[in-house]
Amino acid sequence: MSKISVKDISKRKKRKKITMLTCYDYAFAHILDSTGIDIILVGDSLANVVLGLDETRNVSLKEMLNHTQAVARATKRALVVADMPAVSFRKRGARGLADGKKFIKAGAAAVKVEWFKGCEPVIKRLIKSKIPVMGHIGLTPQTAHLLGGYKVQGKSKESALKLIKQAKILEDLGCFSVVLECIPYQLSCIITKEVRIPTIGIGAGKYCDGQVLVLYDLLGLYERIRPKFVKVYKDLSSEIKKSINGFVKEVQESRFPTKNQSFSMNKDQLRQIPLK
């Protein structure tokens, strides 16, 4: 099959749902690039699942630019998207044009950036040198300290006005797509009537134009933290956990390696080493 374009997945407003996975390496993107997965995110959340960070802000530029380019690797068909770390932003985004053009070399399609207070310019930066952004609203996990935690945003009137707005913004800006985090699904369903690009929802209910998870929860890889939005659709702990107290059964009790697993030696070859 063809690779996914940016165009592929702006086309598919109100015609077919966008399916989205987060990522982080080269073993699962192989796997999801091979299920006809529509975008892999090589999400910040990388800070949380893969690195254990506490907030998704503390990844670095280099931990997320090292991922991506695993990503990429194994990605043939799917868009690849990256998330830009708060990193990039600080010192009002003077490093975002810059660090946007690093996450292209390194193989992402587009990268991803998070609504924050004077984020316009950069977003306006980055898509005149011709990098795609998709834009992510509510609750965002990079200024989640300054939303009151990581809560439901958009539930107040003047709240969702306000996320409506941020909305129209990223599409007058050039956005691609936008993710919609954490919001009322009444409010995400205005908002995707209200813009002509692709909502892309996470815990924004059913009425977005596509839907996105955290691969590790998904999987159920991940048991810190398991949010109201996310569905387990195979829990793998449980079954990784019996696997690898097989492997330690089978070793304590000499059951492993057999000869199966194992090389053998020319006999001959055997003769010729001198014991003691």
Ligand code: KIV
The other form holds:
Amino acid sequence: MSKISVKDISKRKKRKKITMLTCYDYAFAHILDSTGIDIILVGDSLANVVLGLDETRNVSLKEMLNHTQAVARATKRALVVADMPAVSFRKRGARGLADGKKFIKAGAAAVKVEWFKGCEPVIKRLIKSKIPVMGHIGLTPQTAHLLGGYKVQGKSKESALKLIKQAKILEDLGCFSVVLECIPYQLSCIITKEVRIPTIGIGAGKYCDGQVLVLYDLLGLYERIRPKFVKVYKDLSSEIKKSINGFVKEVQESRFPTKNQSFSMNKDQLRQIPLK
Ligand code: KIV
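Can you swap the form predicted alone for the form predicted in complex with the ligand?
Next comes the full complex, and the chain you just saw is listed first.
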């Protein structure tokens, strides 16, 4: 079981599809790492699915670092990538490099940076400092308010050309891969052919070099929103509800715990306890 590296991911283009899932805690990371998953992304979707915030741009650096540490502690094989939060890029990305270093210290092997106007210098600084960067274009949730909301991007010629250009810029800056979120499958096919770095799609069709999903979506754990591009492989919400109702019923009927789940005391010791 050898650790998957950034180089391994770069080499996968046109060879074998890349798989990536988000993860935010130790227990799930341990499970994911024992499967065939290539990349574990500590996504800023943490904001929505774990913290209950409306916008990913409101997650803090401290929250992202804490969850990155938890995931990294459990991960021995997969590549751990941490999403840099929007807050790292305020004031023209002044904190970007320092924060990127914090993610590597927390155990990530690379960081993901969502495209924003003027992101190039900070990505350049990160890569120059040997911090591998995964780019992210299309529907970038941190700046969705500037894109007209959570809408499919790149549907018009102008918007498609802009995204092709962004993908090429990220490649030229030295990003090792790029996430394509919510764009037409024809456009992701063009971008995948146009760049030498792997493309990893979410709501971008099948022609990407890899696919990513939010773990809680794939497992049916996030009931608030279910985007069109999500496939629920297992509806764990209903399984969990069944289990918890089983616990409630058994406690109420005094059927849990049984002797099997209880500790017992030596009779001699018990006899010596004075009873009123
Ligand atoms: O945070 C996240 O979940 C992501 C994926 C959608 C790629 O960035």
